[in-house]
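Here we start with a single chain on its own, the form predicted on its own, put down as structure tokens.
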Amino acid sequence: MVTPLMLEKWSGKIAVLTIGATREDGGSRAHVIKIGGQQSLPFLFQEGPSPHRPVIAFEVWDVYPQDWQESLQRAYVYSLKDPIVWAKTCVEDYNEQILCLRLQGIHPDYGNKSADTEAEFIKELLKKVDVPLIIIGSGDDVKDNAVLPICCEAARGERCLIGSAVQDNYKTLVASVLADGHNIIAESPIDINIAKQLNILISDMGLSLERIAINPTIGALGYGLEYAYSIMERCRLAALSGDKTLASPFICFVGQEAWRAKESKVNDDRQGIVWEVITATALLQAGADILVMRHPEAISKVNSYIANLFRE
């Protein structure tokens, strides 16, 4: 006799997020993307549906990435050296659905470029690829309070996921994102309480649940992956069992952490993109619903995963 397989039933489910705006929504985009909706925990189908597969993001910079290792900028060639190329290259020859683009150069210590270059330089790519964008920026608070909202402003209507809102500082990102019709990313500190606080916050500016994707700062294999993991399946099993506060998808920036780490910097170019693989697959099991990622090679390996996991 064969024992029937214990199913867990949840009241809650995922919020859905969907990012681009096509010409009858008032944007640009060729497609949208739509990640979240999930009612069970990741790929256990027979519990509940997952109506959308988790995506990976190309991460672009909008300046020469100078301090990628070398067997990264390899995979591009030369591509790195102008950012509408390297954009192209992502949707054109790499197939890619969306982009990441990282505003690195507004940093002081990256060329200090000012909004309004930021802003054209926004409007140009929004021509040049028509697929959904993230933007994000570039880690310094102060240049990046003075630019994301000018960079709101350049692609209002085009419905992209801009980040990162803080704790600390979330209300000038919420207030632009609100008036140019964009969601928003919300980053807690590996820390479900912060997760929780700052998604209340932001959707007391009056930004609904459904916009916002959470950034639970991950950490790479062997730099705290193991926390983060366990951080993001608390939420996801707060947010199954009703809590809506949490029920907001995962963004994690998979390729900033793996190719940070040491082991990927070792004379192998094959050891930076398994190291990228590992931590991606394994946040997947978490719950994760974008993968930024770096490595096309990477990538595809993960792009394959998920295909296997949702063959049938």
Given for the second form:
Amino acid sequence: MVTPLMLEKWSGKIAVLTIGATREDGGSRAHVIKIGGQQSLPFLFQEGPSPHRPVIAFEVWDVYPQDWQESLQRAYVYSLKDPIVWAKTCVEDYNEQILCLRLQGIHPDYGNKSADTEAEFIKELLKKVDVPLIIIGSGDDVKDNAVLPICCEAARGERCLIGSAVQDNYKTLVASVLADGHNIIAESPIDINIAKQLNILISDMGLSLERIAINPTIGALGYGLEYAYSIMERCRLAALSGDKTLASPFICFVGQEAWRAKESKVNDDRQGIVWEVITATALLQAGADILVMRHPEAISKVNSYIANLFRE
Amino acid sequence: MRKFKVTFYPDNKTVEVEGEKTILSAAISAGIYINAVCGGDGVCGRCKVILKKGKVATQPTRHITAEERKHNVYLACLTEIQDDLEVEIPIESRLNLEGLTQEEVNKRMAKDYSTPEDIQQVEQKVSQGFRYFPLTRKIFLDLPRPTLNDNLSDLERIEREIEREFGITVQHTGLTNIRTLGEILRSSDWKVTVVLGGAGVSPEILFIESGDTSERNFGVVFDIGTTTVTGQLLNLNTRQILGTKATYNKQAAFGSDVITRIIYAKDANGLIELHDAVTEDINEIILRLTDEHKVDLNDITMVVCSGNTTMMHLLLKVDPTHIRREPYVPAFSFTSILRASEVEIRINPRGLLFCVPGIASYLGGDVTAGILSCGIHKQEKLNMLIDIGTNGEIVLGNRDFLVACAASAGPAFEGSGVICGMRASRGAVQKVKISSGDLEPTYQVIGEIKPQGICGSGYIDILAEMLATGIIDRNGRIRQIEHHRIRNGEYGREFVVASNTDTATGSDVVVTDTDIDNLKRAKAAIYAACTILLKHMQLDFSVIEHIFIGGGFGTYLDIENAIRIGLIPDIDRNKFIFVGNSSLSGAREIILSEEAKRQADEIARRVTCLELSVEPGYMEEYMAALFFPHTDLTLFPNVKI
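Let's see the other form, the form predicted in complex with its partner chain, since the form predicted on its own is already up.
What follows is the entire complex, opening with the chain shown before.
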């Protein structure tokens, strides 16, 4: 006798987050990206629909990424010197649908670019590429608080995903995201409680839960991947059981973590790619909706993996 | 290892120490005490010193401003000696008060060195009805004079009379009593009062007084808390409470928590200083009480002290070192009844001291006393006791089992570690309402005078009201609202509860972001501990018959508000019984009843101790509780956000 497969029915549903605005929505993007909407754990299609596929965003910097490994830089055929060229390479050569712009250049240690320079740059970039944008700050709270609001304004109407709000510094960013019609990344330090608390705090300010992506903070393979995995899994279980405050899609910064691993730094070119792919595919199983990645080859491998999962 | 000379000014004392030691440890070797409430962990920022000469290596700290750094100010605890040094210790970093003007002393030590004062607290209404039989008893004897036919010795004559009249066999009489016996008996015409002490049917004769003094038998009970020492004077004959006074534990000057004090006890004279500090508090309270109620110190025959394990060690001058080292074993849990004078408590020199037995290193006699006074150990149904102090102690059980744990909550609800905090005494804001329209607060002050500060119940109200009116978000941060009572201060944003023109101190009474953080951590630690204890027993709040809430909250605690901030669970309000200082109540039961003492001994043996630090789910529960009222709102269905 064949034991029938036990199928779980969930009462909750992950919110659908829309990034980018086309001309009809008042923006200038060629298309929009929708993520979320799942009603089951990842890829268990028989249990519930997963209307939107996970997406991969190329990480692009506003300055030359001097600390990136040689092998990583080589992959872009040295287009990294000019951020606009870099972004166009991602979109045109690799046919990428969404970009993640990291404003590293505003950091005091990376050039300390001013808000106005950055706003000009973003306007320019929006003219040169027509994919939806994720924009994240430099990690320096003071500088981010000064620059990000101006950048939000520069990208007004484009419905970007802006980050990152953290528990001790979320009000400024939430206010400008609200004002300029963007979405927000809520970042918590591998902690399900803080993730939930931050979502509540943000929605208490009037930004609806449908406009939040959770950055649960991840570690690469061998560097805490399993912690991130279990936190994401628990978030998903809570969300699918009906907890709306945790029902936001995930954004995972895979590239930054994978290329920080010692294995990616000391060995030949291949190992970093493998590290990025393994980290990314594991996190897809944990429920990642947006993977921010770095190496074009790793991105292409994970893309075909996703395509395979969704093959009819 | 190289040795360096360090000279401290203005003391002009020099010590030689090994390199890599910190300035703080050099100062301690020199016998100079620098204020370091955190015990040298670089957390409190009190141990600032000025380097006059020499080379050091220091760690970065947020406690030193750029301006201070320019002027060679360092934290003594984070700064390693790498050279011969000359160091100046500024006044505000000094612990000893010599050389300060009285005004400076008062200002700085207003908390640590306050005099005992009347406190308000609820007296537990439910007495557990133990059989009245105080631990010391005075009995008047009109002895038959000896004759040639009845020529029993003086001592045996007394013992025979006690046996005959009261059915008590005396076990022991001290030599000092025997030495003076002949004279006392004859000069008082064979009418004497014998003071019997100790438990059981075979007590000892403590002392013998001429005439009938049996009317005057008094005792004092103490709750010795890490932050507050509370004492209560009792008439042991009438069982009447004469007065209650409290003071901040002077040991606070050596560190605000037990760990710091245990570390301090290891220093040269540390143990003695800590012991002296607490006995000084005890003696001051006794003196104040006896003065006020016209009681002769000699008529105080018994003291019962209840407190956490570390406090009991320090009181008895027993080295507490191993309490903080794995596997956390105290030197003692039970002591026999001692002579009060042995630990320098000044009552009748032959008077007795009993310390309520503890359960474990972090569950002291105060918990035993709490269980006793709430009668949890006798009930058929499940009850819980939540004692909100520097260490939040939680007990769960009934007559079949008792399990308890301690959560380090910090002293915020005792009015310590919060800017305008104070005990529930005269001048404390204890009840607050904030109008939802104009955000103006109205408050009630103990003693109906101008406010001086805020006590625990006041803070609970303020937090709940600030949440309800949206002044703070659910994380506890004060929102950017344009309002004359909301402003930026030294400790983040602050809300002015009473402005300086309305206060007794002439400065504003405020609640700051930092205060709210401390209170939030305290309430999270307590709520998480309750949850873990229940989970451990695979139970939940619904099965509990009563939750006893203890703590130094004055006469008033708004249960609804305590639920709204997530300090206690959202269950049927009628299940909560506010018991005030249950440790003191337990000590009182014991001093008045030998039966209660026996049960206290039994309770201390019975309680199972749950160690939260090795409980895997605790940190998770704690993080979840660090939100108002809780991250999981389904646990607080009746709280409206």
